[in-house]
Structure formats: C-alpha cells, structure tokens
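Next up: a single chain in structure tokens, the form predicted on its own.
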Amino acid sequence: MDRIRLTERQSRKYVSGLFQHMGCSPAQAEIIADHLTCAEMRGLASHGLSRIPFYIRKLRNGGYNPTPNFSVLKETLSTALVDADDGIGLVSGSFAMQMCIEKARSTGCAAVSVTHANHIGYLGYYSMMAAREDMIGLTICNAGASTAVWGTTQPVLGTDPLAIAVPTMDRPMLVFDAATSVVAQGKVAVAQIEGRPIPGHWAFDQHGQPTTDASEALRGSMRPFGDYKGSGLAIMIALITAGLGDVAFDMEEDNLRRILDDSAGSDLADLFVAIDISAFVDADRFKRRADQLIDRIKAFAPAPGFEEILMPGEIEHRKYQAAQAEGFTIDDKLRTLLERVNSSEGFSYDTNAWPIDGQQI
C-alpha cells in the first residue's frame, strides 16, 4: 500500500487553490488550508485532507455557502450568538473564537455560540488559538447522530467532542482534544478509504454487534468512550450546544436530513469559550506553574510497558514538529479520491506530482 508524501507548502497550496476555485475568498481558503494541513501535520488524518470530498460535495450542491455573511444575532460585552449562514465550519469557527478572544481581553472571560453551522474540523485548532493569546480555550460542538449512548447500541448523539487548550511557558501547550466516542468517526472513515479493519471495541454494526468492518461501523454506531462517562458527557455537550444555538438535537429528523442532504446546510451548533488568565493571576506565573506540573508528573516512574508519561497533545506536537521538516503522508487511495474531485470540479492540479513516500520531495 503506497503512502504519498506532501510538504506543508504543497498541502496548503493545493487546498487553498481548490477552495478558491469553488468560490471561497482567498482569506477563507487560506483558513481552510491551514486547518486541514495542520490536522494532517498533527497526525489527525481523520480531520485532514480526507474531509475534502465531503466539503466539496456540499459546496457543489449548495449545502455550504462559499460567501457567508456572519451576523451577530445577540450580544453582550462577554457573549455573542453568531449566525454562520451555512458557511464552511472551519471559517465560522475561526471567526467565532477570534471574537471570543477579543471579548475576553476586555471582560476576562467570554463565550460565543454559533448557530446554523457546519462541520468545524478538529476542535483543538480553536482552543489553541486562545492558548496562544495566554488564555484558556474551550470548544464543544454537536453533530449528526452517529454514536450510541450507554444502554443502547443505536445511534443517538454525535461524537460531540471537547477540546481544552492551556498555555505553558517553555513546554508544549497542553491540548486535550477528544470525541465522546471511543475515537472520532473520521478515523473509521479513513480506515474505510484505506481498506483497513478497525479495532472491535470502536463501533457497532447495524445489528448492535461489535464490528471490525469500517463500512459496517459507518452504517451502525460508534461506541461512547468510558461507557456511561463518555455517554453522559456527550448528552451535556449536545444539550449545551444545540440548546444555546437553538438547533435540532443530534437524533432529530431535521438534523439527520440536513447531514445527509448535500443541498442543505448541516445546521449544527458550536460553543467557544476563552478565559483570560491575567484576569485571575499573572499569566507568566500561571505558565511557569504549568511547566512545573508537567515536569513533576513526567518525573514519576512509567508503568511496565510504557517508556514515558505523555501530556495531552504531546504526541500531536511531536508529529507536527517532524512534519515541518519531513512533510506528512496520505494513503494513495485518498490521493485518487482527491484527483477525482479535481476532475469533477474542473480544477487543474496534478496530484500525481506528489511523490510516493521514500522518493525525493
């Protein structure tokens, strides 16, 4: 099975060019390119270039709006409700978190809810935006029903993820970014593209039985992590996001119809929170203490079978650093899918110029 190696620059150029071809402004296309490329570089293929066929299909059929007009429906000094106007979620999410950060600079803590939103990619991207500004960032969102809750194997809620990012002084920032299912459903979709089996504890088939077949899992349901714990967290996230955004809950007919209808926006909801550390304590002191906590935890003896104690986001940070120098790889089957997208949309770009892993970049 061939792996294709891309540099950061190649990925950004391709993604930005494709989405500009589809009607997005250069500024919006650059945000999309940054998000998808960063996902790949952090080892999050489930939220990287594999998302492109779905996004393009939604753009082509009118479900996604390439030129959205983000509007503020309600606002206070520290809060806002933003209408995403069916824009690409990676763009509306960046807009909302930036608004959140600016409000938090004045008020100490801010929250922005987004309604009529679409898939916003990996949530750590937005929480890290806040952490880079010496703030604590938190992001949650709902999705279409794909995941069972504790007590059933039927799809009830989305993978409804949570991401928290905290700044540090000299250590990599702490980033907890996780679906409330055992893994993100996108990992199952990537396995399907690559023709790989999945671990049997990830998902159920349509008959409620554990499955290692990615296609069967996508027709069935994901399993919540930690059983009742992940299930309970997903319920709270679904209520907070859909409730504040005043959209349909994950399992309701309108949500499911919109997710499957390429001519309709997904009508999802997101919540972004930024906490200015300096409103509570000196930011540098907080970050030095974060470093101290990391060092103290990592000083404990690793358990048998472990080489070291890893912090939230540390693996992804290492992968990102390596990708900056070496690029990243995608499966050749994904390259074929992207070439079909280029051909169907009349976008002139030769993905065959991307070398097979091991060849000279």
Contents of the next structure:
Number of protein chains: 2
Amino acid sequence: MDRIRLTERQSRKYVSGLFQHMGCSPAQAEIIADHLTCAEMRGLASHGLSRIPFYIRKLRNGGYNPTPNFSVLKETLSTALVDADDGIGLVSGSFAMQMCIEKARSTGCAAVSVTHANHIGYLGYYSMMAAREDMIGLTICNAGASTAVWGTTQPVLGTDPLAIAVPTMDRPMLVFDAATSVVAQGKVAVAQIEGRPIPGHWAFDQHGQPTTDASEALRGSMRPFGDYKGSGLAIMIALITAGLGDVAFDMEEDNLRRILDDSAGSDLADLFVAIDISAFVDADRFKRRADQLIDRIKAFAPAPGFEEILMPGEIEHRKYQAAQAEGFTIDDKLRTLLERVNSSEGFSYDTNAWPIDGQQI
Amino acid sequence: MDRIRLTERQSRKYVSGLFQHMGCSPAQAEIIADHLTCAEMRGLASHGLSRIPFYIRKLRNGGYNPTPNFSVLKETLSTALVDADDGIGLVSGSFAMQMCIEKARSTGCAAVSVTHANHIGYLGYYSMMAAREDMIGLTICNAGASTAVWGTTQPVLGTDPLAIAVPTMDRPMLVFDAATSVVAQGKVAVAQIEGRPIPGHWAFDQHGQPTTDASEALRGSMRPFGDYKGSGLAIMIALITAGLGDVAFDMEEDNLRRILDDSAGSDLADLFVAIDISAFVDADRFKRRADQLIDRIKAFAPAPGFEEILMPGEIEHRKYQAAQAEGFTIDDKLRTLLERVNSSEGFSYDTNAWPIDGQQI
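Next up, the form predicted together with a further copy of the same chain in place of the form predicted on its own?
Below is the entire complex, every chain and molecule, led by the chain shown above.
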C-alpha cells in the first residue's frame, strides 16, 4: 500500500488553511495545525491527520463551535473551571493548560478543569506545554464508552487516558502518554482504515471474545491495560474528569449519543495539573538529575529480546527529530479521505500534490 | 498453619504501646497504630504488622528518629517541601498530607513533597485523608530498587506506587492504591514469611528468569505491571518524587545502602497532592454522582468467570467492615516475630494472649 510523504510545513499549511476555511480564527487554526502535525511527527498517527474528517464533520454539522468563547465559570487562586463552549478540544485544551501554567507559576501548583469539551487529541501535548515551562504537567480526560472495566467485556468507560511530562536538561523530555486501554482506540481506527488486523489482546468483539478484526473491535470494546490496575485507574480518571466538569459519564446514553451525533458537542471533560518544580528545588538541578536518572536506567543490561531500554516518549522524540528533517508519511487511504473532505467542503487544496513516499518528486 | 486473631482495639493498643516504648510520643504512636491497624483491617497484610520488626530495628539502631522535627524547607501558597528528619514515614506522611489538605482548602489545589523520608506504608491511607475532606487525594513515593523497568530483568526502580482516593456519598470511598510492579514487594515478603510460593508473573530471579520462589524473587526483581505502561509510570514517579525531594534515585548505591543499613534513614521522598472538589463543583453533587457512576458500572453484566464487578478499594472496604466486627487474623509466624521484638526490646506484652483463630477463648 502506498504511503504519502508530507513535510512539517505542508502539513501545518494544509491543516491551518482547512480549519480557517471552516470558520476558525487563524490563531485557533494554528493551534490545531500544530497539534495534529506534532502528533504525526511524533508517530502518533492515531491522533494526527486521521482525526480531520471527524472534526470537520462536527464543524460542518454544528457539533463543534468554530468561534467558541471560553469562559471561566469558577476560579480560585490555584484552580479554574473553564467552559469550552463546544470549541475544538485542541484549542480549549491549550487554553486551559496555559491558564494552569500561569496559576502554578503564581502559587506553585494548579489544576484547571474544562467542561463541555470536545476530543483533545493526544494528552502529551498539554503536559509537554507545562514541562517546557519547567513544570510537571499532568493531563487526564474522559471519552465516550469504548473500553471494558475489569470483570466485564462490554464498553463501559472511554479509553480515559493520562499523560505526564517532566523536563530534562539535554536528554529528550520524559513524556508518559497512555490510554488506560491496552492501546488507544485510535490505533484500532487506523488499522481499520488501513485494513490491517490487530493483536488479539487489544480488544473484545460484541460477544466478549478477543478479536483481531479492527471493525469487530470498534463494535465491541477495548481491553484495559494491566488488567484490574489499568481498569481501576480508568475508573478514577472517568470520575475525576466528568465529576469535576459535571458532564455525563462515559457510558451514559446522553454522552454516547452526543459523540455519534455530528450536530452535538461531545460534552467531555478534561483536567490539567501543573506543579512548578522551582517551588521545591532548583529547576536546573532537577533537570540535570533527570538526565542522570535516564542515563542510569539506560545503562542497565537489556533483557533478552531487547536492544535497548527506552524511556517514556523516547521513540516519539526520535520520530519527531527525523520528521523535522524528512517529513512524515500517511497512508494513501487517509489522503483519499482528506481529498474527499476538501472537495465536499469546497476547500481548494490538492492533496495529490503530496508525493508517494520513495518516488522522486 | 495457625492464624492468630486480633481485635482492632488489641492491635491499636499493642502497636501504640510498643512505639511509645521505643521513644515515640503518644501522638506519633497513635498515628502508627492507626496506620498499621487500618492496613490489617483492609486486608493489606503486606503493609500492616509485618512491617513492625523492620521499623523497630531501624529505631533501635538509629536509622529512624523517634522524635523528629518536621521542618518546612520551602513554601509557597500551594506547595511545601517538608524535611521528615528521618522520622517514621507513617508520621511524616500524615503530617504532610494534612498540610496539603489545608493548603488546598485555601487555594483549591496543593502539592507537598517530603524529603529525607522513610517507608510510608500503604499510600491509600494518605489519599483517603484528603477524600474524607471532600478532596481528590493523590500520593506517590519512591523506594529502594526492587523492580525491573520494561526491557530489563534487574532491579532498577522501587515498586514506586501511587494511590488516588475520591469521595463518594453512600458507597464505599473509591481508593485506587497500586504498586507499579504487578504486586507490592511486601506481598512477596509475606509469602516468604509464610513459606508460600508466588505466581510466576510477579517477579524474576537473579538470573532474570520468572520465579515462583519468594526468596529468589526478593533477591531478583519485581515485574512492572502492564509491561511498558506500568514501567513508564514507575519512571515518572521515581523522577518526580526523588527529583522534587532531591534525594538519591532508587537504584543509586547510596540509597540501597541506606535501606539495608539499620543505622541509616532511608532517605526516600514522597509527593502528596490534594484538589478541593468544591473549587469546581458542589461537593455533595460530586459525591452523589460518584455513587451513580459506581452503580452504573456495577450494573454491567460480569464477564464469564466473574461474579461481580469490583470498584477500586471495594474489597478492602468490605474487609475493613468485617474487621470492625470480628477483628483480623495474622500468621502465627508473624506473631513469633513480634514476640521476639517484644522480648529483645524489653516491651512487656505477651502476644501469646492473642487467640488462635477458630479456638474458643
């Protein structure tokens, strides 16, 4: 199957142009382009350009608000509750984490909840915003029911993920970004688009049986990671996010309907936390010690079958660096989907200008 | 093998008396007694009375300070760095979470790091302190190297656990309390005391092979839960705790020596975080919705092989309730160890007065 190669610049220009065409402000469109392009560059295809058809469908049909007014419903010195006004989640998420960082800079530690939010993409993006400011960043969110809790095989909760980022000095930033399912549901969606089977321990079919068929898995449920531990973590994340944001829980019919209905906002909730390292210890000392910890861990002998010991976010960092030089590739099927979006929305951009990978331009 | 039955009252009286005998203040001894007794009552034998011989050895040989002076080294509106002064971890932990709760009540969200700390027992204890105040409580800590990171089979990090507690209205409080290893190393220690084999996926022996022998496992390494995900989480927890507390990392020789040396404090670090629910939403509404989420989840059909769907902390809550009525049991081998502690420390308490379970008194 053909892969299509894009440069970072092409991707940013395309995404920003498309979302401005849909009515988003240039500032918002730039954030969306940055988020989706960085996801692709970090190798997170499940949270990159493949999300565009869904976002555009929601914008087209009124589910997403291209000109949201983010309002602060409640605020204390170290917290805020932000109403995302059905805006694109990538934008409300960046807004909220920025506010969280500013509060943490003032008081040492802050938490910002976003209510009436939409899909916020990959959570590492926001946690990394905090880590770039010498803070520890934590992001959690809920999602429509897709994942079994331990003891069931039905979709009870979302993949309700968490991301933690911690700054380093010279080593790649540490970024732990994980769904509480074995893998993010987006990876199953990508496998479905590309017509590939999935590993048998990722998901159950509608009858509660493990399945390698991506379509069956999307009709069934994802499996929680680490059995009861990942499942327990998912329950806590589901409650904390939807509870603080006071939105419907993952499995509530209202929530499911909203996600499937293109004319409705998804009404999800996120929580962003930032802890200012310098409130505890000199930030440069912390970052040098982070480098030392990484070096100590990587100096251990790899187990049989492993070539090296990888840090959280290390593979993504390598891919990002490579993509800065060489761009990244997407599946030709995705290009076709994007071309269809462009033509149905009347956005004049020819994705056929993107070269097939390996061919001379 | 005989089990010995203790009432809650007996356990509290014994533990408090023993630690006062060792020079702790009555207030400190009560905290220690509450922590260890609650651990036993919640069925967490690995964090209950079995820890006493280790704590006493450290107190006897100067590693633990029975009369610590907790000082605040650094403070902002929403954070504090507390020096535990080599005190007993159960006491410094309670002190720090209490401070964290008070800060969160004032600003909405707070984080307190404890440095130069010792073993703090089960982390759920502290997170539950916050949840009882209508807050979300998070506790993480580091520990001496015992657990492999993904890609090695050697002891690289501690079991570096995390606990999150969230309040409910009428249902048992939700308490997620998990080591980032498949199980807490304390469970292997209990199996060793009781001469029981352990499941093969818990740990590796010194040669990197899975083992069912508890003694071999204690010489080898624990396995991370959920493979690379639990391992990644452990790396983040190890860095955040030891980094903010500015103490040696889990695998650093200094740290290992300190843990094995009874005359040295363990020099560990903890982080406590509290988020005040009422800063976001009415706390009673949040708690009623927590009950609703629990009821919704538990109403799903259990998978084959499951009788019911359990919430985080639910089994522990049931055991706690049963123990309030009937007390709890410990292994006779542990009683013998405690008797030895009493006699070597000259503490006049006859553990033989505790009846063998099932016998008439």
